[in-house]
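The data below hold one chain only, encoded as structure tokens and taken in the form predicted on its own.
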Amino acid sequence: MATVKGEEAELDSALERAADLLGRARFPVIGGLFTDISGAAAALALAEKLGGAVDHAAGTGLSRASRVMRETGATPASFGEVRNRADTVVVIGKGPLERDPDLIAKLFPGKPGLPRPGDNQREVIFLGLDKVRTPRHVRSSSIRGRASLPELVALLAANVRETRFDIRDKALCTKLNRAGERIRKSAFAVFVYDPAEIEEPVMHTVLETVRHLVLTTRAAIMTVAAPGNGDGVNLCSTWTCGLPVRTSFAREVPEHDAWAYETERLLETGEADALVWIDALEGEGTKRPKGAPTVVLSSSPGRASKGDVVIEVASAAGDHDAALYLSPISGIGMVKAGKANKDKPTVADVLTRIAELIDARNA
């Protein structure tokens, strides 16, 4: 299915009518971004031709982690690692159980796993959030006091370091006073956290403790999978061109910039004078933004809503298998489709048709 304008329209016109809208643009944004590794790359390769820029929708923790990583490095773990040695896991904030509420269990199997570095009884440890109903075999405690979740943060860290500081809440004194020490005796902790809900700084705070940690003990954080296949649509584009996404390919190099180059900035600003919004993953929805003639790819399009071209496309992982970033492996794996279905054409094929349309008009 396709429509123009809103009108039905026969899949080659689409495909013609979305080669001239960008054909002509002087500077689209190809975002939304939510498909599969071979979507992602030819996402990459059109926006190259056109000299356009790209951008994941949950491209504003993407940048962050990347950021950070960029300017003072960190210590990653992987999930297996995390699931089979860490005795202490500390959770930061609210995202990473909104992105997988099912993380406690996955973290903490019932079952014994590889030798752990320690003697300690496994813990985790919630900050910023009240008690969270855990698995039974599961030792758990949280921190949560008026202070902010950046305050919560900064007190643990020098209770971690052992830094003098003053509160008149006595309870949370307490609670931190005991996660401080715990994490000090810890043989391997592990800080879990999302990027797209703390800042930097607070970032940077969370590092800082990792670095103080591993002088005498082992420590690391994990970063939960942003939405959208983002880790391995990032990862795409860095193998790609050397470079994470909101990078533009408008002069003879491409350029990163996390501010100049997201999708809504472009379009509110009018600098963005196209947009092509592709949202074909199974079980996973974004919603596009508005502001500038849109080229719209989508397994859902009555989630799509009205675009200049609407294109149905095939959604990765559901109608066909799909390499997409995995967290239980922190890596790029294939997914089955749950149910193969030939009919649609993928991101890719949708692609890359448009841009061979383009240079034969070019030439």
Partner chain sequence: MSALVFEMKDTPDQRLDLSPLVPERLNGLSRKDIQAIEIGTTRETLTVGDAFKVKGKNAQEIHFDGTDERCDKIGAKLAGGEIFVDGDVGSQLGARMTDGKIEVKGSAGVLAGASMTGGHVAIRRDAGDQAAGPAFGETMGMKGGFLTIGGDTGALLGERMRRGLVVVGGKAGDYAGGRMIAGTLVLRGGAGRYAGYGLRRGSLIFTEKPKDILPTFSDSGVMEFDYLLLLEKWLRGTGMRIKLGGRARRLMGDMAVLGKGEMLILA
Second form
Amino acid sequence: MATVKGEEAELDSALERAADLLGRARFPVIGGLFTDISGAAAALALAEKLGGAVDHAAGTGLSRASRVMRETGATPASFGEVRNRADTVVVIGKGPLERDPDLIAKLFPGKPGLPRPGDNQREVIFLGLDKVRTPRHVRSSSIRGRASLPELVALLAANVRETRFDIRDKALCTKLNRAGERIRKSAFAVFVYDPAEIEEPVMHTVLETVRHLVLTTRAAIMTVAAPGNGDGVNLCSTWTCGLPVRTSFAREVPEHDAWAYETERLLETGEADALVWIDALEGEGTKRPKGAPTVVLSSSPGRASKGDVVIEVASAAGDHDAALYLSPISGIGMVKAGKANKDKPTVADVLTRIAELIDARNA
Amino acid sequence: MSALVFEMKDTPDQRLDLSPLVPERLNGLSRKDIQAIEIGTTRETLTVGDAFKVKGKNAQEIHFDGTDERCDKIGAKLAGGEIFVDGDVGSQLGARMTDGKIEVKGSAGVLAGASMTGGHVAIRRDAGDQAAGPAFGETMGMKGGFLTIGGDTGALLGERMRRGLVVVGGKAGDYAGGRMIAGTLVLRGGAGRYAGYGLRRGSLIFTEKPKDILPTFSDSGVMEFDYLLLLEKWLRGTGMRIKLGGRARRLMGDMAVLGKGEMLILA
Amino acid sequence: MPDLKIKGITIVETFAEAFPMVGTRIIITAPTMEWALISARTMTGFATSVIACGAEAGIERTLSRKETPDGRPGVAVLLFTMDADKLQKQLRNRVGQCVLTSPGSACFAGLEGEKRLKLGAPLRFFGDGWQMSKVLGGKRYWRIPVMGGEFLCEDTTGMTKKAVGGGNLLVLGKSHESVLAACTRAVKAMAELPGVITPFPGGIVRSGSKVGSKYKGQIASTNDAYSPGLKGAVNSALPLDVEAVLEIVIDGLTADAIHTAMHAGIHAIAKGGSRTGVTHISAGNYGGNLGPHHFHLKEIVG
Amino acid sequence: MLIQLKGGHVIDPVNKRDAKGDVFIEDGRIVAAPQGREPDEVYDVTGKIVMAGAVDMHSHIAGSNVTLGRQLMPELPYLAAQDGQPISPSPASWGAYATGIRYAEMGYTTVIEPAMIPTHAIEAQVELASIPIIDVAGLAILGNDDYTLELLRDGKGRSDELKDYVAWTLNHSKAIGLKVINAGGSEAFKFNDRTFSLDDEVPDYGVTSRAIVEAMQKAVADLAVPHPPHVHCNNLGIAGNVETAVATIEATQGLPIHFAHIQFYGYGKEGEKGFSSGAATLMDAVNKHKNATVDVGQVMFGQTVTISGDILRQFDGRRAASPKKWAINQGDGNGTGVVPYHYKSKSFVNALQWAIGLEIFLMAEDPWRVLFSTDHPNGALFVRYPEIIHLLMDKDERARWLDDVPEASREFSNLAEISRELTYSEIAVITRGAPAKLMGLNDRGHLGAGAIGDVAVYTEQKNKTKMFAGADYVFKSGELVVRKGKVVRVTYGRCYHVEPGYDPQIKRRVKSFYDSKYGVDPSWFGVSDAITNRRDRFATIPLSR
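Alongside the form predicted on its own that was just displayed, please also present the structure of the form predicted together with the partner chain.
So here's everything in the complex, that chain up top.
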């Protein structure tokens, strides 16, 4: 099903209309990108053809993590390693459990895991949030107080290093001391955070703490996956053009700029004069920003409201098998479709056809 | 010989990459050549001639008149000569510059003076986020030189700065001096939250007591700092009269990381 | 040709023979001029001659607040040795032991020079990791925490290879008193001038020496030809009525600076003429075979 | 369509050709000179050198580890271009697309990605599929994975279960062979060991590196996988490690084995600096053990980034990072370490590494067993291959480079005394014939009838750097894809893999293992034909018997 200006239309004419709109655009942005790897690859190819930009609806967190990575590196551990081997898991902020409410259960299953270093009882420290239920064999504690999350991260880091600082809140102080000592004595402490929740300097302090700990013991970070296959799309962008999302293909050399190529800014300022909005993942949705003339590819067109062109597409992992970033393997895996629906085109199909139409016109 | 002048015609409908318009690249070019330089950032071709009226000759002294916040990368990689801007500028003003001088009468966008290693950038009004921060592909922010901002700055001023001096007349945003490795920020109008977050070495000099101080900065009390006298006199040599005196309260931090940096709060 | 005379004082037709040296200038500041001078004097103490002191050093002049990098009272100090390595070592030891230790002091480069010497660079390690580096206008400074607060010291200073050591004047007279008075005048006159120091006590040396000795292992010994008490025994250079000879040794950053200083010195000595008891102004040399710089008194006077 | 490459100097050591002659291609394959038919297209290649398309058997071009490198260092091409390397200063220059284009321009038509993490095989395969022109294959990494270690701990090192598990893994990730990286070392690192040698035991498992390699050798031999275990030894890059390397070679007991990038193991510890060339000792062992093949891992001066599953060594190497940043990903199995590195001609150690690599090439008695590689990007970016060929073929060029390195580096290597110059035929062996044969890719690396229509034509010239930087013509599967050193047609190739059989029981066991330890269904990371939209993307190669 497709609509053009709110009127129902045949897929072919919707594609023609999309090709018109994009073929004319000075600087289109392909945003949202709630799609699988083949959708992302097609989006990148189209952006390159159009000289446009790509962004993801979770681009802020992705760009932050990318930036910290390329400026100082990173020390991640895979989900499997954390699940099997971490004796101390520090959950930083509310983001991780908001992203995955079952995270604790997944990290601490009842079944025995792989051999792990040390013989500490496993423990979770919740930093900046209240305790949630943990299995019986896992201890837990929560560190909260008047201090904000960035302050708590700094205080805990200082405590791990046993450096000097003064705070009046004695109760908080005691908790921090205990947590600091526990982390120092851990065989493998892992800090879990959501890059969309904490800013670069805070991430940096966590990474510095890990880099300090690994001088003598094992430690790592684990970031929770971005919504909408953000990590998968970001990886695909990176192997395609060497850069994360928020990259422009307008010129000879692709350029990444987390500020300049953010979808909403591009639309607000009018620098982007067309938008392709992609929202086609089973079980997830994202809200389209307003601004330029828009081609919407959505698996729930009802949600899409009125775009200039709205094309209903198959949902990745719902209507078709899809390669997606999967947290449990900390990488890209394949998810079988619940109920394969071959009637609807995939994001990759639609974008590829639009690209072909544009090629045909330019020929 | 008269200065080379770029007078902006209309507000452009795309961002402009003005990095080619530096003395090194323009020396010896005819006006026609200069007008043909492409500065667009979309697939729609846009040349200097489309966007600017070009006057004058001397590429060692370049003037931009009537620019706005879409004029990016003015003076990027500048290696010498002078650039004067009457107007606002976009992102990456003077980014990666190594020498020379840039003066902007208006405000600058994000990443002003990013990863610059030498020279002087003077912004009369405000600067966006990450002034003196790391340019793309660099692991560090400002690595030398002198950046002055008359007004306020956005967040992350001096982020991962390695060396050099930044003086801010107005208020700095959140995380001023965040992840800073070394170098000096002089903050005359205070800062937002989390100043000095992740500071390794380096100095944040506050002329007045800041509102928020991170708990991981540790008080060393008040004492004399001959360095402040040296800095005050050096600044006077550049035409900036800022009373620093010699006495300051020293807080050391950020204890969350290396903890060898400082806030000097003038006494 | 008759001897040249100024106000009745004979200017002996000879020359001062001087040697190339390497030299540097540093600036020491302090909360007060008194403390700047204390630090500078201590740092330049025991530095009369490279023969046994390692270096020749002295205060060049005092500096007003306007002239110093940190706006505090200061003193310019010159330090000379025969080669760069020795100069580096002397500078490190003297600044380390006498400036770093001196209450309220700070230390800066005083010379551009064609080569750099480490100034604060080795001293920073005293900070045990707490030192901070600051760069201003292309110059690096070290801030080193000390009990008195913080020692501020520039990273490097300049060195010149064009320095000259051993410029000198010999003053002969009818009494010790008259010769000492004349030399004191000369030293004072030279103290005003840039680029030179007179490293001996009060700028004056009374034990001029010759090379060699009758004793084994003694490399220099008394200059018998100029020792008035030996006139009767040796082939003396002194007329019978000369009772005392004193020498002013001058080190300078350039040959020109020494030339200017000697000129000022001669005229200060001659002030008051032969009535003061001064009879001759001469200079020391080794026959011209050892040092490339020859300062002929006649040219200097003229 | 019948294509004739006419009158070139055909160099095809597999078929013992080294003379003027013609090459015919039809329907994507090399054919014998047809009788009584006129070719549809004739390329006059008189005076040019005609070789099979080159085969790179060890180059990190895709997968989550390489992409971690790109994430850490998007500026790599920019820095490399700045120091004069032949690469365009764009982050895209080491993206998938540029990789295929650049390889093709140099006359390469097949490249092996040597480090696919089994759980990330889909990412590696999807990424490989986006590389144009070249055919590819991947090696799957085992040996630090807990399933293998559990089997060995339980004394099942020679069991069918290990063999089945290896077979399942190769099938599941569609790999052409098996890679073992610092066997046991990466796992030991997870228990905080910071050194690991041949006879050290993995904590908690009590299994030695030697035992892991032996078990894998046996499993692969039993499975009749053509490519022997591809081994990255312990103690990479450490002074004195030539002893480890020789011990490892001697431990191979006559079964086929391949040692990767051995230049990094050719280090003695003589001299004041405790670092010297061990090339002669190493090559003695290599020359003697005819069951072993090696690739060199040549180092070239300039900026690069090191990417390796040897996280223990990469962690240690982080201190030499330049620019100063690094990423150690403690993943399932080996994980990945990425450390940027700048090899400097003025560095005693780097210059010696460079010299040792060349010594190894030049001391090889049998070029069929000493293969060409830089371990891209670890020793050098693959765009440097033409320079290396130049160094191997021209002793004067070596002398010129030697003039530029520290005296001490010259003293501690024998490079200056070696006058050997490799011939075109030997170059064709180490870059074509031998790697194809070693991988079991028998239809390539040569120009015999029936071989795939992968041909590279170069204009002969003294300056081999220029000669090999851009081929005059490259045919990929019979299609002209490069003309005058530039790609004229973008095609997409295939991925080759093995399909050794196994007892289906293993599926259930592996499934149960992944379910209980990881909460993961192995089907999530199994590579199916459907992961790319291209038909016939995957092709099976026959087993050895």
